[in-house]
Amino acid sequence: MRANKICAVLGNIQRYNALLPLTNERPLATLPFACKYRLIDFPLSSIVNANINTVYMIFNEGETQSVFDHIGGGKEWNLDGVHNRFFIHLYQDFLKLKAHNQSYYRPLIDYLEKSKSEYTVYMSSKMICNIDLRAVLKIHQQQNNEMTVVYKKVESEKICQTDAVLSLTDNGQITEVRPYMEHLQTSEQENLCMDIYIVQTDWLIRELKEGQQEGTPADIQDFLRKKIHTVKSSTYEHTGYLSNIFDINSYYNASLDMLNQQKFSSLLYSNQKIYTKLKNEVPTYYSESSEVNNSQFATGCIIEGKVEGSSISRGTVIDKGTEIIDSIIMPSAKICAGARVQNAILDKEVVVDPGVQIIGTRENPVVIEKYQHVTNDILANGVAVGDIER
């Protein structure tokens, strides 16, 4: 076993119907963030920053496809080599070897012991963060505990109910860890598990063996949690930028967050990069017609219109006469002359017809699902009745 190297376990089975529909036919981890990234990219970038060379990452069974188009070979992410390698399980086999009274940690344990790290650190895709591991692992050997959880003061409407939150000593040592469903509110923020955690790797070998012997969790994040107060624990405050996505409205004000020139910054332009799949498109074109004020775009867009308070997608065409307001536009979207979009989420290759309205509230965001070809007005308080054309 080599001294200090890590090995990391991503997960990403949570499934959030709020998102829906959003996640209809993607996970959670490929959802489009400001304009070109992923959400998986920010725990990969983390993982890679920290020089872990070495990922296994958990996914539902049916949700691969988006995955492998959007990290291919993993060479953005530098595990494409010999020695950086990533590999993808199905969440529903570990299920179905349980089913079977089977050793169902089996395929997660052998990972570990081929891996040969001292320490596994563990992450999904729900927190939205730019956190700097190294600095979290001193902390776990500075202590010298079984497991470092870390946390964010946040809050409470950016926690979901099915989230943990921890009770901490004016010393930072845990006290409880519950759900939230469960939890007495008592103070205007709460201390948000992030489910990032960092446990020996020969403690979590010995913990998953006994587990599976007494019918644990299949569930990864589950099982972690469930061991915070069973074992001496150490916490790490993260003190920067940090979104929590577990709804349509988290996603919807989340991604208004990157037009905020100093959260941009924190999560995107602090001294770790994130790293995202890279294309070589041409750059965006804007007309004499265009006027924008206060958003992002990515490349290959040709903007004719009014574009304010939004964020923009890869190759996305906005019309001239169009307005686009405090929304958030998916790639390859088009939007035809004098349509008016205000408040709204429109997933990948949307065509909105000439003149059509789609007007939302910013707490609640109207939704189109991607390929959908919108012909009539949508308003959400419900003037005027949409019609939408599969």
The other form holds:
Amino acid sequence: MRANKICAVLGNIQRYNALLPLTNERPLATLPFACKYRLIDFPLSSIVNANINTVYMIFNEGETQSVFDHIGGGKEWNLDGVHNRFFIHLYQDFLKLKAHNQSYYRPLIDYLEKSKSEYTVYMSSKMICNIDLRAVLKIHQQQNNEMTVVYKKVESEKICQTDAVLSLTDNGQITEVRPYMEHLQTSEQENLCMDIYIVQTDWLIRELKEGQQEGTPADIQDFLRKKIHTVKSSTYEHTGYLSNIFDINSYYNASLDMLNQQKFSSLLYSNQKIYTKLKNEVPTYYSESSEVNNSQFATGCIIEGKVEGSSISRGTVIDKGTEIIDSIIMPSAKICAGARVQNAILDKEVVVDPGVQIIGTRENPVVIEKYQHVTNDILANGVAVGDIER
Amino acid sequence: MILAGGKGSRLGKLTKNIAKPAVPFGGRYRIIDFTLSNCANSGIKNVGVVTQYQPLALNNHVDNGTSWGLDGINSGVTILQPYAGSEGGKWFEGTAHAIYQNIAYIDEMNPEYLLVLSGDHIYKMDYEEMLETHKANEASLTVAVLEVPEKEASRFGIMNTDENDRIIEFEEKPENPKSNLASMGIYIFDWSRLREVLLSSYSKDDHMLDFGKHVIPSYLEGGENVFVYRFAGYWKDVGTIDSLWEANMEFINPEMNLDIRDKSWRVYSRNTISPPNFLTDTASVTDSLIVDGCYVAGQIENSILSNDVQVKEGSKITDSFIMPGASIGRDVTIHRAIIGEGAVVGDNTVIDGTEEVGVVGYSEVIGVTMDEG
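Next up, can you give the form predicted in complex with its partner chain of this protein, since the form predicted on its own came first?
Full complex below, order starting with the chain above.
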């Protein structure tokens, strides 16, 4: 495929309060996932794997520190070459222009025009998947419509209120786009709109120019969603793995999904690699006292305790006599001797004192914030002290 | 200048298609990483890597030095290979000859001092400290030495010194060693002097091919100021199967004095991208090192699994070093062995290295029966 045939826009401005405190100091896009990745690695990898050489990313003001830390010069995604570039723009700058009645899509329109690309793909970091955008483009070209929408059939509990759901005819024609509302739920499975769109670039530029006269939303994702029904759109059904991240439970479940070999392989061992920031870490050491089962580990850890059904990120130290069960441990945690962590999510650099118990439930995992030093037992609602085996 | 052109024939099939410095080590490293990381950590900015024998993997690995942070504005790694000049082409015939052939590269840097290293040792060393000693002694040549047990001294080049650490005599593999200071093959030269010595030697007929055999003796005879720099710390020559296996086994222990977890002196390597390592329900892992991309369903004891190694259910690996990409089938037993990169070990195979460390070569396929039809 010619290198500048498609350009990409990656939107990362949606906030989900149900993910707090995990998204206190970071956007959803840089939430750690599967020991060594961040959510943004998935759309970014799908984009570069499709030989797309320019990406325009939109973030909220004040949320870019972890983004720059992670993406750096873009080298790991091969976005630092002579022909390969990425741009970062703040959503609030669109809003400011809009408030001053100026042409608020102008920065994006400039980008699209300069890219000289025929097609534009839009993605976000909320839908974790490894998608072959070239296959989507092929369908888009065959159908010859202005827009192609990617969706997946999912169980209704995997959809959140702000998601859009598509009603389709048998041959994939969109008959309705509606916000998802639990009380109106009609079937077990819904066609979740994954907010991945391929559009004709010149059409998009035209629509943006017209739209900013009429006050259409500054949020591009919102803008595109509203277009689905107003133009001729085709659909593409994603059949691979998908996790929709919008609250603690969806994040926890998606993380535990990675311990299922089939799902793990579908996401991370497909023919398209997932790229992430490289770290120069030492191999993970499992001591004589370690007891590990059905778990995943990044490098740089020292494991001396028992780990079961858990995902352990880079640089974690797990002392002797500890038990880590069904838990997600983000980078550089230190779990001291005799501690027990079950059904919990530990954010970066958490320290758990000796003998401390952190116990949640499958439906209600305990979340420990970044940098916390846990000195006393923490039990989720519904867990009684008597339930804990000492 | 890192001399990485040696054939490493004592490593047998492990160096059949790959230069010794490029042989994998410790799970996610290659042997040359230790020397390159020492250079980066010592603040050396320009490194020439002299390659000759089977250089493909080595050149790919070293690349432009970016993995060691040696690709900055005023720094760089240059791969130096034998070339044909107007006077004809020439293989590097010895350590000193390799330097002589690359005078043009060194002149371009115009350095005051030249550090000569070999790319096949496992150790951490601050070369700047050695340079300080060299300067303080106003030496023309400083040779790094290590105290070795006296009964092993006859395997090394031994430096006999006076009370000021000045080298009085050099003996290559002496039968009756007079001291236990073994040369580590690490030299600091005053470049202008070495340049003169080499040029004058090659303009006549007494070609100086080797530092140990020719240059050091000639320096001593010429009355040059030659000193030792005493190094104390972990140092391992991994030139044989046994020593490579042994060094890897020592590497497992997190308490070992190489201290690879020291963040102030990191050992860098070329990073490849692989998913996290996955240990299944049936896995049991003790006293071992495992890195990214591994899939483990078997039992691992006191062993190293490098990148992207797969060990299926029912297999047991003890006291072994498994190189990247190797695939171990079901119900395999491996004890005291080195399994080469990309090797495939079929179901039910037994590799027992109790007598002599077992070796499976790169991409070698063993114990796999082909189904007919």
